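Next up: just one chain, as structure tokens, the form predicted alone.
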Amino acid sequence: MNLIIYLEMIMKLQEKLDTLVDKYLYSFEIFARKEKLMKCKKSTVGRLNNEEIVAYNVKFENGFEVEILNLGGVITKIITPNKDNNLENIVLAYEDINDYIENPYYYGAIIGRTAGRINEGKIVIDDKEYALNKNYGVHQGHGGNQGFNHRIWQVEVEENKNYVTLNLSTLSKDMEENYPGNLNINVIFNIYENYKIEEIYKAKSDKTTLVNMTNHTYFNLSGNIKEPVTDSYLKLGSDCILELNETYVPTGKKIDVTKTPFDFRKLKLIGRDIDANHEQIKIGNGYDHAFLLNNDKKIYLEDKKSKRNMTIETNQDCVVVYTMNWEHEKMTYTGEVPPIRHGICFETQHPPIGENMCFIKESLLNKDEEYMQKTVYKFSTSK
């Protein structure tokens, strides 16, 4: 073969090789840039029946990280810095993903159609009596046997410059858990880079029904469940709580918090009065009560060691504060079963429905009207 022809062939092959390399490098650069820009990543972490359990992980460059499952809308991670800028998880979560299928303690879950107990599972709507499924002894609780914490939600993701939106949607069919009406639900999580989460609940029914949704995340600002929540400080704008009977449902009576263990109108150590000699404390084995919120509707929690704090604002008229007063049996991500009082829930909602259907009006949703609940969580560190 002529040497000149041979050299020309070599040069053409080199040109093709250079072109392929350029294309590869360009594609890799685009992929790397996209990966850097992506704030939300999806991963399949398990299966429920024939459906995938998917984790949606939102992470910003400052380290703020939130992870939510399509199963029950469960929050498994809220990672924030402490005073030394150490990033830790400030919520309780199971070690085994399969524990969320049953989720006996409702870790991080969306609760619905109704939060809390409904006395004897009996309600009357438009002069018709409904017998709701009883899963809390003689009462119905947290939506029944198959509440919203047990279902796979549809999830749409929208990434913006400083925040990510996860829009969860589902349909609760007419007479599911014996609730009337086909109920279309959206639960929207707006997760902001500046350590803020907005949780917005929307629902509409083709029949008058009950809706009283909330979130059941157990918080522990010490980070990675290191300390009991009794070591944290709480401020809560509430002048009265709802009295509970011995089966944990409201009697309809309100109790003034003045000079009681339930007065958190000034910042107070949670553990100070949690074992006080008070009838309502004995019933709950601690705090497990509905606080009626004052006009500002703010809740403030602070951990003095880590200097982490959390402010909650809501449009709801009530918050159930639960200090994890009973032993759990499931392992958390720490590799241990958490001791009692190592988590605290703030279940913003309408009052639970108690004796003689007291407070049922607050949870009634008329046909074709829209239910809207909004709760905002802001995380920071104190000086």
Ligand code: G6D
Given for the second form:
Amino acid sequence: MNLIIYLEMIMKLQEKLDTLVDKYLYSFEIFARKEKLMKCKKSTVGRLNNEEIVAYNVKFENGFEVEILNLGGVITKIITPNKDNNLENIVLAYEDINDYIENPYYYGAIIGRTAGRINEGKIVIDDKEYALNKNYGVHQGHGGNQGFNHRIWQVEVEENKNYVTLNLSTLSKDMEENYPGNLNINVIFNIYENYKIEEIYKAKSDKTTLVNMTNHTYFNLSGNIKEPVTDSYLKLGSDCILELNETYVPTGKKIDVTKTPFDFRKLKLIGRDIDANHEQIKIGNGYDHAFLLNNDKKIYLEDKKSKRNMTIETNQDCVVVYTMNWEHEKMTYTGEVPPIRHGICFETQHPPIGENMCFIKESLLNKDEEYMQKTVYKFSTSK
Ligand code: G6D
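Mind giving me the form predicted in complex with ligand G6D, seeing as the form predicted alone was just shown?
Once more the chain from above appears, this time first in line as the rest of the complex follows.
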């Protein structure tokens, strides 16, 4: 009798085990299928202090691929096809992830609290003077010693049918880099399968402060940094630039671009006037200037060899165009140190704060008001 009972017990146990195995295999299959369908994969690529440096890689079936780090929100890859359908990276990026810890030229990075230089690091808000940390000689530049490019951001990923959202967030505490106000920031990247990236910056502070954020990606549409950006063509709707003094800060004066190297209102070869005999070109050693955008706020870059092009649209009133005018030292993913003029930045922003605190009001964010900066990048390739 006992033997029959035992056999029945074993059979029941076996049935339970089979059910459990089926459930496990099913859930594993779902996971595997989901994993395969997953467009965004994350991987730990380094460490900073006691935090992981994580790369978020978004890849679509058409080959469009974007990779962003939690360190500084750095864009390390934007991969698009050239006219022959070769998929190549169109941004400058370091070979060694550890080079992003210092990142002296802000490769791919979120810039903040403020972009550009602030004259002598001196600001006055509600009649109170603040001495911002000076990391650019006598000025503050790109948010100071520990600007937003240096921090590890919290990242949330949301997968949608034809786009992926990376929502980066952080808190910049009151008096960080001597800026007033606890500032909560979100930088949202919406990455679309049809070769489009929306970058939306939102911020709110519990005290009136300054916010003027941007992205410092160096673009090179030739692909894998093959050619200088002086071979590309640029069209930019801007009637005037901000005059810079010898220390690269705005004087407050605007310069009409007509008949100057800064006129890109018609499509023009970037290399045509980049070394022209013009006082402002000499100061910047090329283009390193704030262009005040006309109403259409559109920037168009084209590389005739690869037939890649990029359109940037923004809600900002200004864009600093920087043509990488000084030697860099670190190797990129090509295994070489990029020569000068092999990347171009389009830092959409408010005008930097210059002499006599000119343009400060454009960067002021009142207590509990929401800051919102939106810049959209569209990439395409003509056949
Ligand atoms: C130089 O003047 C330029 C800046 O505009 C740029 O952002 C930086 O190099 C990387 O300081």
